[in-house]
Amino acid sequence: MFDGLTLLGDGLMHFLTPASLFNVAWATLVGIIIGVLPGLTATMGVALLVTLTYPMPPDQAILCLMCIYVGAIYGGSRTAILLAIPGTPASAATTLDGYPLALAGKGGLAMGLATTSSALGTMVGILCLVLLAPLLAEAALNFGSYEFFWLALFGVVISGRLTAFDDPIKGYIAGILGLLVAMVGMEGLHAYRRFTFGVPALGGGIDLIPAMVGAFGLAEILVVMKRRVAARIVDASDRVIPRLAEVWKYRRTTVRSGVIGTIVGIIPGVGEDIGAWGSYAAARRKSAERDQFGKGSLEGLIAAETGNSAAIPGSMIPTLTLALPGSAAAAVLIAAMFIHGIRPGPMLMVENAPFLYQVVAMLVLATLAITVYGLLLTRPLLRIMTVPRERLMPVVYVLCVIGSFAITQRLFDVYVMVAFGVVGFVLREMRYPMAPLVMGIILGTLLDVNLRRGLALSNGDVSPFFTRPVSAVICTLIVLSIIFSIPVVKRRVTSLFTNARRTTAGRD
């Protein structure tokens, strides 16, 4: 624990110091403004902002790219309080109670409130990824390729059952798209050729960052193109800045909404509005002022706002410690990772452990950042949302075609880009989720490598995948997973419980 303390320690110092400040300020507000503006995401501004951090030294790239993915989660709760325009999808439950506080004068009220949430759900979460992260890196070092090929399909499937939870079949089916996108180019084994069809430009496979670029910029700029929508400006003329009774008053809500995000996070591919979504719905459950919900309780406002910023840290663990990318924000990170040098999986902490709590120590700054903008610069960062969306999207295409050609310097990446732009385009159209496409290009080398490799080790043998411990956990989760998706058996199960909670209740 003090070897903890110490390189926790050693993390914060590390980033104090005049270069790394500006990059936090710089980077947290440019987040921000991402955040605000409707259309924008955090996955997409890591993605297209990856390539201008390839010059820079691989601790401050990432330290720009996190202060990024914190600000813009942050930044959404402005357009969704003032406007009920969710600038992100994680801010969509924020809606449902800053919007009416808006209209009731209190939105610098909520504005406040939402800073505090969630600078506070942040740091449950840090808290959480300093006690859980080593541990859960020392367990993997016994996991071998049977776990890791349950995790990769456990990954894919876990992000559609819950990314598309009223119909789970088209989660699965991005993700089984998202696998098939993986399995193009030379395999990780024997270099045999897969699905190129003869063009030798894809005989390296597809790479992640320009898919992601495509999927979730151009694809915006297209839905963008087909719904325009006018901006409508909300005067916050009330206070800003929160009394310590309101925030206090709130502080089980808080906590608990905390952990829940925290867990969301851990969950591989789910992201940050199902922590949103699942906080509010457990304080309102247990809240005395239900009744409240959704016409402007405060409540609501933090549950929703510390769920969706815990889940940041929370998906930092799996992201750091098994390389299982948390949200699809936290894939475009390992990618950038990967490309300044530094392996997450879990060698983490034998090869590089120190990184660990550089990154903890990011997350701090970052919450540091979004607290001292949000506080005071509510009322010029609002100005921000007066850009037309028409003047905006060139500007997010050049991005995206820049960011797709930089990497490798290759106009096949931009064609690639161009393609999953469409390609997002349509599937978003069909209500198909896309955080399950991205986590099957993603994991889908390591659920092929590991498949094979385990194959191979066990001369083709298939029983160690069901016999091992961890991969029989693993595989039990997901087909449970599956067969609860089932809209009959889901019936029939809430029935039995409903039926059961009565009979309880008769006895009583």
Second form
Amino acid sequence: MFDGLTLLGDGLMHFLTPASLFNVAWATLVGIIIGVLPGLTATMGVALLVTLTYPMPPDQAILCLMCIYVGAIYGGSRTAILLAIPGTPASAATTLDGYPLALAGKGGLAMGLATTSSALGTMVGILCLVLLAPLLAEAALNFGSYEFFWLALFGVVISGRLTAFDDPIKGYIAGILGLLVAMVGMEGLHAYRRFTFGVPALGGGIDLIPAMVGAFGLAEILVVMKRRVAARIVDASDRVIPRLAEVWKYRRTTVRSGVIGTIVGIIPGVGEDIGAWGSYAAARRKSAERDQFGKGSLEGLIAAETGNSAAIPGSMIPTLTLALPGSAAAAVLIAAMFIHGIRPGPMLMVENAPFLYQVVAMLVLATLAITVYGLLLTRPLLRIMTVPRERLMPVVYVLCVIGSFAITQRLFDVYVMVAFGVVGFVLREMRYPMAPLVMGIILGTLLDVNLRRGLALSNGDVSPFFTRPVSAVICTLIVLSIIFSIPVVKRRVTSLFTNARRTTAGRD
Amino acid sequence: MSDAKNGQPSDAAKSSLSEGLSPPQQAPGIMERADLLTGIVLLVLGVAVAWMSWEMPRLEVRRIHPATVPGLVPGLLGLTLAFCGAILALRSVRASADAAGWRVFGGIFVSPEAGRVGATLALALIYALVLVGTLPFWAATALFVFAFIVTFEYAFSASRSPLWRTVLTATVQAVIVGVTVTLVFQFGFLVRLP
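Moving from the form predicted alone, what structure would you give for the form predicted together with its partner chain?
The complete assembly is shown below, putting the previous chain first.
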């Protein structure tokens, strides 16, 4: 425990240099701008900026990317409140109460509370990160091939189940497609080249960064340009800095939403958007002013903004300790860490323990930065929102082309970006979620190698996959999650419970 | 339980389909038709992947363990994908029976939205696949930015400003973006541009 505090202090001191603080300042601002602009998401921002941070030292590079991530998730709330369009998918729940508040002339208060809630939510998440990550990392040291196979599968399945819009099978299909993408190229056990069709460039596999820039960049540009009308900004001229009493009044909601957001963040491949929806639903169930939700409730706004921000540190828990991305943006962060020679996973605490606490310090600094920017920069951020998309999107696309080209300097990666952009757009239009696809691409190798290595260790016997305790638990979770996504089963079980309740009620 | 036995199965199937498959902003039946087509594509893709995995060398010469053949995981994934594709297609068959619905479905490909997407995609593809690599990077970028702005501010816009103004401002932005981006990345971030 004491070791942890010392390392945390070291982590904070490490970044209290002019160069680091300068990086925090610009990266968080860029993140907020990315979040404010509809069509630019946190995942896309992190993926694009990997290129810019390439020449930096590893700690500074990850610092910048982390600030962009936190800034973008926060920035989306601005657009949600004033335009009723979520700046990033994470702010979708914020629009429900934020926009009615703005229409009622409380836009400033909504923006202020969104800022403090985001900051408090991140802090709750950071606390959980500090407490849970070392424990999980220690437990994970005992994991073998069998457990890692199931964890990889769990990541894809649970992400497919929970991020699908209304149809779990589409989430699963997106996950399988991602896993298949990861099968392309040389495999890890026998160095055999799979599905390369004689193309030498495919031998190394498909890189995550160009694929993400396509699926979250070009695909998003196509979605934005498809819309015919542009929305109008609501005027907000009331006070932005909230009173302490207003923040204190909803302390229970803040803590509850922070914890829910963190837990959702920990679930692999399920990120900020679900964190916000989960906290919003819980807040409405517990609230005394339930009927106000959706009509401009401060509590609903606080729940949504706390929930999505808390999911960021939450998502870093499995990302750092298991190399299992907690969200789509965290998947890109893992790719960036590998580029910079940092290997997340159970060995991180053994090989590079200070790094975990440096990540905590990065999150603290980013949170401070969003609070300062959020409360002070109201007017300039308003102006950014009015940049017409016809003028902005071509520039974004130019950056997508550079971003996918720059890391390995080959045009092949630009083609990968374009292909993923087109396929990503088509999938999105048919309501397939993108997060399971990302999870599949990043976890495919882990799943493949560990399944076959496990089988080789047990001499072809599959029983260790089911009899080892941790394996058995994860396997059960996967099976239950799949069974409950079948509509018939779900309906039967629900009716069973309601029937039982009705019978007991009848007896009374 | 008794409800399920007495109720008509077709009604149950219909209600499960209409429960939330189609997004609210679209006409009913469009998503089912899209699902039917994708289901068939995924089924074919899954079977093809499974077949290629089966045909993959088993590396017997190298005496590897037979449970670690390279085709194992892709094969399993291919079969699962084919299974999911089949479910998706079968579930949508009933809802896609009438011919009139297919005409509505075809209509979304000639809508104004489809035109906007098509134009964006055409510009994006020409820039990434043709212009970059043949022209100097700054010129390719300037040309793309110019074409994009003029297309959407003039050809696709309801409230048109005069053509000369669009062309003038687009030219200015195109040259600024092309030159700045090239300079910043080439000399600021030391990226060798195509």
